[in-house]
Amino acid sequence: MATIRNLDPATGELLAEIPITTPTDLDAAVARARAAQLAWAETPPEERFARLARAGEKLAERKGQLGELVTYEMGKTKRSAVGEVQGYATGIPRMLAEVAEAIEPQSFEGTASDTVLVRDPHGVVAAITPWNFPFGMPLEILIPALATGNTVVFKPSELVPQTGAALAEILADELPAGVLETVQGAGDVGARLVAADVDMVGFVGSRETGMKIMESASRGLKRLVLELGGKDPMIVFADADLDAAAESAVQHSLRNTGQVCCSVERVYVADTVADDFEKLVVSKAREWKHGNGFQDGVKMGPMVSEEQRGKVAAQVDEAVRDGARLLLGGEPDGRPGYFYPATVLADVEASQRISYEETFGPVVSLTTFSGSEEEGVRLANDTPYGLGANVWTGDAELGRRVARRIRAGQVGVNRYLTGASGTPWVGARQSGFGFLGGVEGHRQFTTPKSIAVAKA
């Protein structure tokens, strides 16, 4: 039987061998989900919500155990891992309240008829999720998909199979048989799932994989929500609070060892303040000690795999070879595991690969610009991506104007890009198709239907 060799990224040691779902078993899982879907859709929403809320309570109760599993499998610090489980589990009631609002029937009165707009589930949803937030990202799809009356076949990343299985088991224990099925494997299993008898695909991952999913799903005109990668810019104007901007640049380039789709990956600094900003960034980045995620005082764990570390190292090495200045890090220290230190580059050019390909690693990449609004906007938009962006300036009106002109789904002005609770998470341009979160995001797991009744 083919298996996933699940490795501890901090040591390279084998954690477990997980059986890969066979094509026959995958088709059977989809068939069970299909058979369960009608009854689940006809279950009163209040009961669906109650079942999912109970599952959320169990997740929160087991946050310590589940957080440890995340640290073992993908390397993030235990504090961060436990926080991820706790934060998303306790956020489930809010998500369910948003779903209730999203599917509430709406009434419209016409001259000849009264119309009610209702929302029906699509049917069977394939949920394919990444490894960098192995609890949070699945829940962003699983909760609205299930709460709106769909059944789900869930494939977690092959790099976090045990975490995915643990999450699915806790949810499935509160659900009728067949409502949530789990399959395991890499890209070939995901491709078969997309091509199977499903009605919708919810995917979080790379742009390249998203394109393949879109092509495959087009053959059946399947509904899609794709949350893809980014190459998020930060613009630092000369009048910005440089200390706060540097803190944000470092925090959001290095957190989760830089393995975040909305990491700050391109920092454009006005040339008149570039020297001061560089010094602040290097000073702050030095504080980001890396090591085993179970160790006290560690801010960054290992990268998830040797392959991912190799991609980051190659981008950094190429940039330095082509003229970028290495201000900090840039060289693994030789310890076992997939560690890469906090790294700071300056004088990065647009022609270098690290400027246009997603890095997904702990690198602060600095480039100077003239400080003009026009050049800042042009540089920020010089990418096919459009996930997020950050603008730092002492001129609030300038900040709002630049934010409006940047082509991205989320923009932060004098803060990171995350918005208030209830706003959707949107990938503009090639960073997504459809979107997740908030009332409008949850509605994407449904089809609106108008029922018009003639007036007597």
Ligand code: ADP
Contents of the next structure:
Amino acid sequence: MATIRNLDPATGELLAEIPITTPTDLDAAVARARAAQLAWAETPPEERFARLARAGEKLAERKGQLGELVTYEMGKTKRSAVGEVQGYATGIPRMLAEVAEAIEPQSFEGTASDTVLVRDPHGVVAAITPWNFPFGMPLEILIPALATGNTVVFKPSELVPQTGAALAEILADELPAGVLETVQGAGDVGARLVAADVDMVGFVGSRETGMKIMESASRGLKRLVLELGGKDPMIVFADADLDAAAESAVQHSLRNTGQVCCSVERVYVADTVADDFEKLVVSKAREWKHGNGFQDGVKMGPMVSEEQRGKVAAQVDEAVRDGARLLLGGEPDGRPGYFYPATVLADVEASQRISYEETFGPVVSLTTFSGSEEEGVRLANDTPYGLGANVWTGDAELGRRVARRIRAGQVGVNRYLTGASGTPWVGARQSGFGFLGGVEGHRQFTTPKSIAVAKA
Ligand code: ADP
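I have the form predicted on its own already, so could you send the form predicted in complex with the named molecule?
Complete assembly follows, chain above in first position.
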């Protein structure tokens, strides 16, 4: 039997071997989801919501155990793993309230008809998710997909199969048979699921995989929501609060060992303040001790895999070879596991791979610019991605103007980019297709249908 070898990123040791779903079993799972779909769609929304809310309570009750599983499988600190479980589980009622609003029928009065606009589920949704937020990312798809009346076949990342299985089991316990099915495996299993008898693919992962999914889904004109990567810029103008900007640059370059789609990946600092900013960044980044995520005092766990660490190390080494200044880190310390230290680079140039390919590692990458609005906007937009951006300036008007000119889904001005709750999470340009979250995001799990009734 083929298995996933589930490794502990803090030691490289084998945690478990998880059977990979065979093609026959995958087709059977999709068929069960298909068979369950009509009855689930016809279940009153209130009952669907109540079942999912109960599942949310169970997830929150087990946050300690689930959080530990996350730390074992992908390495993040236990504190942030438990925080992820708690945050997403307790956020489920709010998501359900948004879904209720999203699918509320709307009335339109015409001269010849009374028309009502309802929203039908697509049918069977394939949910394919990454490992970096192994608990949160699946829920971003599973909750709106299920709450709107779709059934789901879920494939967690092959790097977090146990977290995926535990999450799905708790949800499925509250649902009728077949409403949520789970399959296990890597990209080949994901590709097979996309090509199977599903109506929609909800995907969070890399741009390259998103492109492959879009191509395959085109054969059935399947609906898509793709949340992909980014190369988020941060622009620091000369009049910015440098200490706060440096704090945010470090926090959001290093958080989750840099393995976040909306990490700060490129920092552009006005030349007149670059020296001061550099010093602040280095002194703050030094505090980010790495180690086993279960240890107290550790701010960064290991990277998820040897492969991921290798990609980061190659980008850093190339940049240094080509003239970037290494101010901190840059050298794994040889202990077992996939550790990579907090790293700060300065004088990074546009021609270097680290400035245009997603790094997905614990690196603060600094580049100096003239400090002008035009150059700041140009540099920020110098990427095919469009996920997030961060602007720091003492001039609120300039901040708002630059935010409007940057082509991205979310921009923070004098703060990190996350918006108030209820706003969607949007990958503009090549960072996504469709989007998740908020009333508008949830509606993408449905097709609008108008029913026109003749006036008597
Ligand atoms: P990351 O490595 O950042 O998680 P990937 O895009 O490689 O990004 O993986 C995200 C998810 O997509 C994982 O669950 C993975 O198994 C799955 N996947 C990888 N390749 C494919 C593919 N060709 N079709 C469908 N799913 C895939």
